[in-house]
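The data below hold one chain only, encoded as structure tokens and taken in the form predicted alone.
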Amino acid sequence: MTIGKSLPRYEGLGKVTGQAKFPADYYMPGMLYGKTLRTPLASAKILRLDTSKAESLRGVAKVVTAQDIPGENGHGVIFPDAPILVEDRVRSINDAIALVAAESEEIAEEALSLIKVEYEELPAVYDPREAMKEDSPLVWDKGNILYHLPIRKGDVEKGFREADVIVENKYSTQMVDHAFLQPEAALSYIDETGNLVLRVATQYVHWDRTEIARALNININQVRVVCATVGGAFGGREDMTLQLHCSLLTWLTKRPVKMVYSREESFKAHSKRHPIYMKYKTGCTKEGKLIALEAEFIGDAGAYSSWSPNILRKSAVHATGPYYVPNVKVDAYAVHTNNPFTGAMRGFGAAQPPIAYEAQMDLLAKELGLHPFTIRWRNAFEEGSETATGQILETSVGLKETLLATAKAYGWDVEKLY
């Protein structure tokens, strides 16, 4: 029985003694060093790509472009819309153009500098609200709105007519990087059975295998992904970064390949937390009972889909917070821009709405002359409460107990605040 006991972390000793091996700690005889050429532009056409000088550099084993990919040139946890290597259309500074495998890191870096790319820069859009407009530059020909979820409950217009107090405001959250301590690194090789092995820090071993097999046009059983010690992730290792690049270089050279990102490249390569623009209108009675809520969420998906539909769905579901509201209207949009793509990060879309709905609760309390505790207490979910999506909360609803314990710990006289 382990519940209620403080147990040692099984990986703790290795980490504190330095014996734990992270992906960058692995070496193999005869291995090559891989590097990625990334675009300096957020929106452009590639007119010409010349790798000849890089290929002729002594010590370069392979230069890889989109034409060299044996299988599908795309990846993504929901839609495979992110290119492994861009062939003709740049949509984000996340985009990779070419790969180099060389006998040393220095040679690989020099080879990157010898690759010549001629671009035609295109109009770009960096604000999802602007991207929703009809005359906005298109990130994708199909349109910039990736996802829309409407939630409707009750009669929100009737609810606002019956409200004694209404507050309206706009809120926004910023793009945030995971900034995990260990930048991305990987080592790939072909084992004695001819299968590809990749040692990498990842949150998604089984999906990495799927994506690698698809890119290399081989059976998934020919791919083995070994998760090395992970130096932080927080959602940032759910999407592909160097897994496909490292695997491609090994598969095409038949030699072990190691790739290690700098912090700067890590910032460019992995997803970010979604910036979300939130518009709220909240109404309540003079007793402080919520009666209507209308909200709009516009989330910046960046150039590629990643988890954006799921993130904005989660934001919409949590729009009312832990409070009962009988009349609700919510619209959530995930919108493509030419920004870095956004994806999973702790809270997964539920971290942004509290900025708005809790501020709304404070403003309503101020308008009514109520204590912030009081308005929350009068609207808090209990067992049997119905959410904005019609879910009935049947068990484990401890919000009021938590409110009481917190208020008492803070020294409030809760008997006077109900």
Contents of the next structure:
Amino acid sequence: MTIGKSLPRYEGLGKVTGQAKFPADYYMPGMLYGKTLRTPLASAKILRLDTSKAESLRGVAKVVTAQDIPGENGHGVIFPDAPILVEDRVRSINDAIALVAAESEEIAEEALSLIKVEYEELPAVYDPREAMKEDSPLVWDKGNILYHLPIRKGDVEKGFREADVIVENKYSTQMVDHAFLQPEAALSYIDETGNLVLRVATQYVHWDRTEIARALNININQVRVVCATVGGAFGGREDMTLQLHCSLLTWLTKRPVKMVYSREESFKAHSKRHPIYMKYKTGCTKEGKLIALEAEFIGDAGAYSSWSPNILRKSAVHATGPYYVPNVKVDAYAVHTNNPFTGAMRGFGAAQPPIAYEAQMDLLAKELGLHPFTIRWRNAFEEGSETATGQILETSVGLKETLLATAKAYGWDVEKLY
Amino acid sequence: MIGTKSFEAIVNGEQVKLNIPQNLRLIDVLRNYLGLTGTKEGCGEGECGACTVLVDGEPYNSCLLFALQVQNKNILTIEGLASYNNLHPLQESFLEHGAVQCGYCTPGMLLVAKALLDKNPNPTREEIKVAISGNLCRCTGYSKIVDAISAVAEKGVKR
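Switch from the form predicted alone to the form predicted in complex with the partner chain and give that structure.
After this comes the whole thing, all chains and molecules, with the earlier chain placed first.
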């Protein structure tokens, strides 16, 4: 009935009338306001944490530190290596140290300023290429290399020997924030059955629920996560930010707690797109047929794993772009640094490699005196092509059709460009 | 402690009288005192336009105004634009043209569009783009938003 028809947006009416409820739009009688103390250091040891002044401030209901977490102090979409609250070792700027719940936002702010933290600064590393070296400061004792994926196809050395033109370059991409328009917010409370309810904008309701239960040391069925209207996410709401903090404050006070991040705290709290350092060596024949490709990706995972292994895997799988190459050697690494952690963002690792492989295609074309269209046309994936990882593309390969449509839109005489 | 002061204004056609802290922003009065949560905070520093409301018909970032700066003014928020059962033509057009995605910029976008059409019922696409230039849509649905506003302009609807 509905296939092929344009339907009105399901929740559109609420959105155009201002009635749609984003998490900050929920209020409850008697609710407390929660705030987070974050560290300004990237690598340090906490020597002393004194919350006594904050606790005695009038209007403060609760101050929470790592010791107060009833269950496990860690979360993460793959490995639970991100601390809910730092116990002793700061690994990244903006790590959360303590939480405050108070009768007003102003009191909560003031309480944060009364918490005293004494640190011993430790050596830090901010470049994943440096972090891979033997003598680099260690973000984690087990070593900084979180993930390595090698891809080998054919004989890349032989391929380069047979190549007429070889182009070799380095490329890098920068850290990017999703900057979804709705900063993180949540409201949590205990319902009439004694269960915890959390209203939040999230991309991962069931995992939030699992991790909250683990942190509070309660059963999963005692936690209800209700997804409010989500004001943009783009991957940035896959990892938890305030979900655990808000839940902890409610669980420990048994009162409704609301947390709303400012834009600045939003930038501090959630993941970023991976900066990736890419080395490319691409060889082709004088006819413009790709014959060998060697690529190395070093992705900055920041201090915590998040989705880094999956993202660098995706980068590696996309290393050749949509082009057939018979001989391929790819090495992708995700490496810990003391930078803010990186995670999912639109493309999930597939957005960075095109910067490199498409530039390589243009440079090869230039060397050979070929039109940029021609070199792409001659190497483009089509039905039946085999990728570098051995996948046979059986159906729906629209690249050549797209290339043609694009060339025509530019007014290029494609008959002369094949 | 900052003292309170009496605040009076007409909000969505209704006379409002409140005692509020003197340093309260307009957006806080709307959201926290009047329950008008359709006005959104995106950046808190006048960059994103999500908190746009109309003050005497002109669009303003309500995060950059103290409430006391709009004493006795006429304020329109998204809740005052129309009701569920009786949408403004701009609201209908936004729905029809797919100009609503996550929805967080939508109230502000609708209000700047209304301010534009009230003054200039037949704007060009360029004039529409200039009018919404202070409002960010991170879903980047700008062309559909411009389409939606244009469609209303072409019908010459004024309300």
